[in-house]
Structures are given as C-alpha cells and as structure tokens.
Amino acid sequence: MIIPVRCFSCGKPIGHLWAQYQGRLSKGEDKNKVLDELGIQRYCCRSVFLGHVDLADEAAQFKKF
C-alpha cells in the first residue's frame, strides 16, 4: 500500500527517500543511479523500492462497510 518508514531487514529509515525517488524516476532516470545516489546501498532497502507496488489509489475507490 504505502512505503515502510523503515526496512524490514536492517531497520534503515527510508521511508522520507520515496517522494525524492518518484519524482526522478518520473523524469525518466535510471533506476540503479537514483538510489545510488539516495545513499541507499544494502540490497534489503533496495529490495524494498523496488518492490514496492502502490496500490494506495485503486484501494481508496473501494467502499468500506
């Protein structure tokens, strides 16, 4: 749904870093480059960019009861 705070391996705060790395890929970046240069370098933490799906906007279209 929305991006974690913190890893869920190492406990890294990441989670300020997602709006940097969305805008940068929107202007058509390379993926590997921008978290490069985020200072995110542990292979947990960019597991978690990387495989994060928002979903946030098609579940907020749904009713809750």
Contents of the next structure:
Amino acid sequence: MIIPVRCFSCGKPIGHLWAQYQGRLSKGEDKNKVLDELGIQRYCCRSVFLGHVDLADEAAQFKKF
Amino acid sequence: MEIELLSTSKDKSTIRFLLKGTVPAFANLLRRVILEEVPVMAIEDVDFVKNSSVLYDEMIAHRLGLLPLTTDLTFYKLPEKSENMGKGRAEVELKLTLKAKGPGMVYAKDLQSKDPSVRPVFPDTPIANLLKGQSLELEATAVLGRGRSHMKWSPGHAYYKYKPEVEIRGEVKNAGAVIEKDHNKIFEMKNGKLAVAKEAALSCDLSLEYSELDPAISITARDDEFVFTLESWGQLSPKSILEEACKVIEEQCTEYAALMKESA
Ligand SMILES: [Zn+2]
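Would you mind giving the form predicted together with its partner chain, to go alongside the form predicted on its own above?
Below is the entire complex, every chain and molecule, led by the chain shown above.
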C-alpha cells in the first residue's frame, strides 16, 4: 500500500528513504548498492524495501468503506 | 566498570563502545533500560477533522505515532509524573496540527508543531497520499512515554556481544582456506604469514569455523567485556540516551532500596 514509517522488525525509521530509493532505481542503479548507501544494513529493513509494492495511488481511486 | 568508545557513525546516530569489567547481567540491564525505560516523545492521540484519503483514520494515526519526534527531556514530563496525568499542561502534552489538500503526498514536515523544538526527525516521511479533491485535517497530541508500553516510545536499538578474542598460536598451515572463509576480514596476510587484523578482530562473529580449519587459531569470548552498539532513532543523541538510562537505573535502585527498608 504505502511504505511503512518504520521497519516491522527492528523499528528503524525507513519511510523517508523510499522516494530516494525509487528515484535511484529508476535511473538503473543496483538495488544492493542503493540500499547499502542509504544505510539500510540489516536484512529486516532491506526486506521491507525489496518486498514493497506502492499501490497507494491505485487504491486511492476506489471508494473507502 | 569502564567505557571505551570504539566508533561513531558519520551521521552521529550510532555509537559502538566497549563495556569493560562487568557481567552479562549488567550489559543486558543497560540494553533493556535503553529500550524500555528511556522516555521520548511520540504522538499518542489524533483527532480527525477531515479525512477523505484512501487510508483509514486508524492507519494514519498509527503512522503518525511511529514518527520519531525530537525530544527535549529538560522541559517535558511523563504524564504519570505530573498531577492529574497532566491533561492539557504544556510540559506534558504538545499539540501538532496538519492540514493538507490533494493532489500530492502529505509529509511529516507538514505537521505544524506548537513547540518548534519538537518536530519530526525525518521530515520527508510520507504520511498519506491524496488525490485531487481529497483532503486531510487533524490535530495530534504528543506525549512522553516509555518503550515498555509501546515501541514508538523507544529511543533506539541497543545490542551487545561478548568481546571476541582471536589468537594465533604457532604455525597456521591452512592460511589460504582461512582467508577464503573470512567474511568479516578479521585476518590478514603479513609477510606471507596469517595474522589477526587488530582493529577488525572486534567484528568477529565468534565462528568456530576458523579453529576447525586450523587448530592453531583460537577464538574465545570474554564474559567481562562487551562490544555494545547503540543506534538512536533520532529523538535523542546516543550520548543522552546513555545518560538518561544511567539516571533511570539509579532511580530504580534508590526506589528498590527504599522499599526494602520499609518492609524490613
Ligand atoms: Zn529492520
């Protein structure tokens, strides 16, 4: 849906890094390298980024109950 | 007991230090007090005036709660330490308001804080996305709290390990195989001989693999010295987290001693 504010497991704040991550990936940079440089070291935080699909804008077009 | 600072990260959010001359129970006490007892600010209540975004009120409130807020411990007080839980008092409650209209992303920096010293640590954290015609209006209340009731009030991440001691006694025959397995780079080749890289030895993860590869290598752990890592989430500096943790330990010990005296 929308990127979590913090990592599910360790609690590190990571939400603010998503836009940078997306931007650099769209320029063709390597995921591994970008995550390292953003300071996302642990695999719990990395998995939040790797597994995330941003659907907030798609879902926003439908009615909320 | 002694503390020796090993390293500070570039952004000063993480420190690593050696805790010397103590016992595992104390290292764990320090870890738990940091995680559960050091108070920081976080949003606790949210009043929604308007929310036509795709996210439910609860979800937005949850996201707001998880935002780390810069914390001034000299001014703010825990609600339970103030009269009547301090409802409405400036040193207990802080109001933040948010008003946003779509289209666009609402960020943590859009929160207007009544106290400029308390603000989101990461202003670029996305809160909710708004399409054209959607809007969000709310008032949030931030209070001090402790990690033991919710992790949003935890100041950071703290962990430790026993200090590794890596030694080479005698001649290493399988130096090549050891270097190949050495993912932490704790060994190096010096004049064609295997040697322990002094600085890197602390990052050894106590794998017994090396000593299995060659009996000349001994890897042990000290149980009176700890490599302690403290990672701040940004509300407080690592130094003030440690200082505050020490204060809490002292307070609790004093309280315990008083209770013992009473019951004796
Ligand atoms: Zn994590």
